[in-house]
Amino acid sequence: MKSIAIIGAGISGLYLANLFKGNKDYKVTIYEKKNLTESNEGYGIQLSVNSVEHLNKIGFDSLTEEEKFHPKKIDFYDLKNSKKICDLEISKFNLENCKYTALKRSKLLQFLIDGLGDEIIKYNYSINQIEYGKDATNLTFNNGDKKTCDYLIISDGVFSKGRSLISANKSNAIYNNFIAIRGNISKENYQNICDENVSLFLGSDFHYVVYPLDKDENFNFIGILKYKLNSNEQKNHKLFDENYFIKSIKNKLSQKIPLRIFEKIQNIKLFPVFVSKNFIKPPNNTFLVGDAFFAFPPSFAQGASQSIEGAHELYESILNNNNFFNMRTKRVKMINRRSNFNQFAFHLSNPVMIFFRNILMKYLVKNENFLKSYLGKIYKN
């Protein structure tokens, strides 16, 4: 029996901890440095087909239609008038099965947690060193203690401490200038969209994004704010928790957004954007999956979808002895680009761009060679 461990107790390291506890091949363990998984309770993600399809090999779909939420299409609006750019129909690429779903990422949470057993997840387990042996992986860790395994995953994240222990600290994520937003907002104070759908707002230096997570009042707002962070605020990771910065955020959000609106956003919290700039091939039975393979910007709602998608991708090649990383390379590259394309897009400021930006989209959102090409490829396995 080989010995998987898993550093880190996110999306991708969670469930590809579901696909080896059903292989009676594989003992698999998984290392979180805290004592528990952050849930952020009222946050979303969405999931498109890609990721969905492989979720429920594990009984995902077995959640009931009252957790989660099948959007219809993707509305697209000016933000500066709020009047309706275009829609583009995101259901086209639904299997029968398999829909493109936002709900709680909490909920994904829980569940990925609920279908492993009470051994598997190591709570309080910080890496502290990673040494190669001949014939297997030796770890040592905050605590004391040391482990071997036969296959190491590194799935910490962003700011994965496992990436920057076999890169020697070279290949650190970069701030790529923009803040991430989020927080919850009554559906009653959207009265002109529709709440079948996503919703996208486009304005200068600054989108966002509300749609409902399941059948409740509330839709998940999330807005990608353009603002430069020197060298020592970017160090600083408490300053996103600082009030005064906190109140600076918000005072920029609301000459971005409608007053009515602003007000009624709850539960605000902000994050930094990191993103990747080059990718790292470990040694040897060594693998990356997730944010810690490759981050890039949040504006294809991807990010959960990719660490889905990696985490399955490197379970088949495991089994199978394929080169997951050229594989894997090959696939986020394209998106990597799509994203920060998206981005963008988005955040166009000349009137002249932004006209010829929407007669572009009204005409793209509804071609089939394009919307095959463009997202297709990535909504689809």
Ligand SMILES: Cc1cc2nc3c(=O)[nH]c(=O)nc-3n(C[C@H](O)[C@H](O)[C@H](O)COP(=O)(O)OP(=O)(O)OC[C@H]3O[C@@H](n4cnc5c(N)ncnc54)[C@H](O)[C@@H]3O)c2cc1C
Contents of the next structure:
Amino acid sequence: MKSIAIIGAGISGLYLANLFKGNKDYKVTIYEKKNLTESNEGYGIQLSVNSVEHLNKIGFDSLTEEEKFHPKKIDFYDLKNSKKICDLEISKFNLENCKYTALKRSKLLQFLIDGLGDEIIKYNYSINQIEYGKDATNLTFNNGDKKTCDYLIISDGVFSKGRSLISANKSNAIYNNFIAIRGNISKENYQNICDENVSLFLGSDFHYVVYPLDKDENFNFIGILKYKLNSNEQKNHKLFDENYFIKSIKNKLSQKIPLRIFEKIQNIKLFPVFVSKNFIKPPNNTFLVGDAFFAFPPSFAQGASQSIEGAHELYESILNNNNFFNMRTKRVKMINRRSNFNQFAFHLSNPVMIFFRNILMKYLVKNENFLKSYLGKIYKN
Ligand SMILES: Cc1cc2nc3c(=O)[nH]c(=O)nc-3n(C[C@H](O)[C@H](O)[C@H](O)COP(=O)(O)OP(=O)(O)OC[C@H]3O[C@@H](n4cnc5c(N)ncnc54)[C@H](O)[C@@H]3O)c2cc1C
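Counterpart to the form predicted alone, namely the form predicted in complex with this ligand:
Entire complex below, previous chain first.
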């Protein structure tokens, strides 16, 4: 039996452990730095059909319809005048039991944890050192504990310590001059939007998305705001919890969206958006997955979906001895290009460019060939 050590109990690590758990040839253990997996009750996550298809293989379709939301369309609005630009029928990529899904992040994590026995996740284990022996990989954790494994899977997120360790700190994610603003807002504050859809508002250097998470009365709010940080601010991990900083971002947000909406957003939390700039090819029997493999700009909502898809690909590659790194790199590059393009198009400031963008969008969202190529290549594995 081969031993597999997974670093990080996030979406990719938990999903991968669920796959290996059912395979008698492998013994899997997850080492997680926190003392309990972060739940972030209330905040949402969107999953496109490419990841839902994989999640269904471990029973995700057994969650009740009350616990999730399946949007029919994405409605695009111009933030300046709140007028609808166009809509994109996202549900056309759905399969019978496999639909574009939004749900609480905590619900997804709990589902993934419930699939594993008590013994599989070891909490309070932060990776400190990775050494390669002749027959096994040796791991040292911050609590002094040492472990060995046949396969090492690094899934510790965008600020991956594991990735830093195997690349001698040469490959850290970089700040991409955007801040993600997460919150909740009651549906009653939006009279003119369709609550069967995801609503996406495009503004200058800013866009935001609202959508329901389940059958309750709240929308998930997620805004992406252009904001430069100096190098000291980028290194200050406490900055995003400091009251003065939160206040200054709220102030900027209040200038971007109507005050009646701004004043009703609750539980605001800020995240700096860090993205990857390059790929790291790890040594034999070591693999990166999820944001540790590559972190995208958030404008295609593919981070979690790619974490799941990548974990599934890795599982198959280990079983069949395929070249995971080459396959994943090719796909990630394609999705990263589209995410960067979306970010550019969503945040235009020049009125002439906005005028032409809106005309083009109206045409493209109804063009089957474009949809098949731009979205279909991502949503269909
Ligand atoms: C505001 C926001 C909204 C988002 N919305 C969406 C969305 O709608 N759709 C979508 O697809 N994606 C979304 N994403 C992106 C998505 O959340 C990530 O891409 C995804 O969570 C990455 O999964 P992961 O498993 O790679 O890492 P994570 O889920 O970040 O998990 C990493 C885990 O590793 C642990 N860890 C960290 N360091 C160590 C260490 N040294 N030792 C041991 N363990 C460690 C962490 O505690 C954590 O549990 C969003 C991200 C943000 C910030």
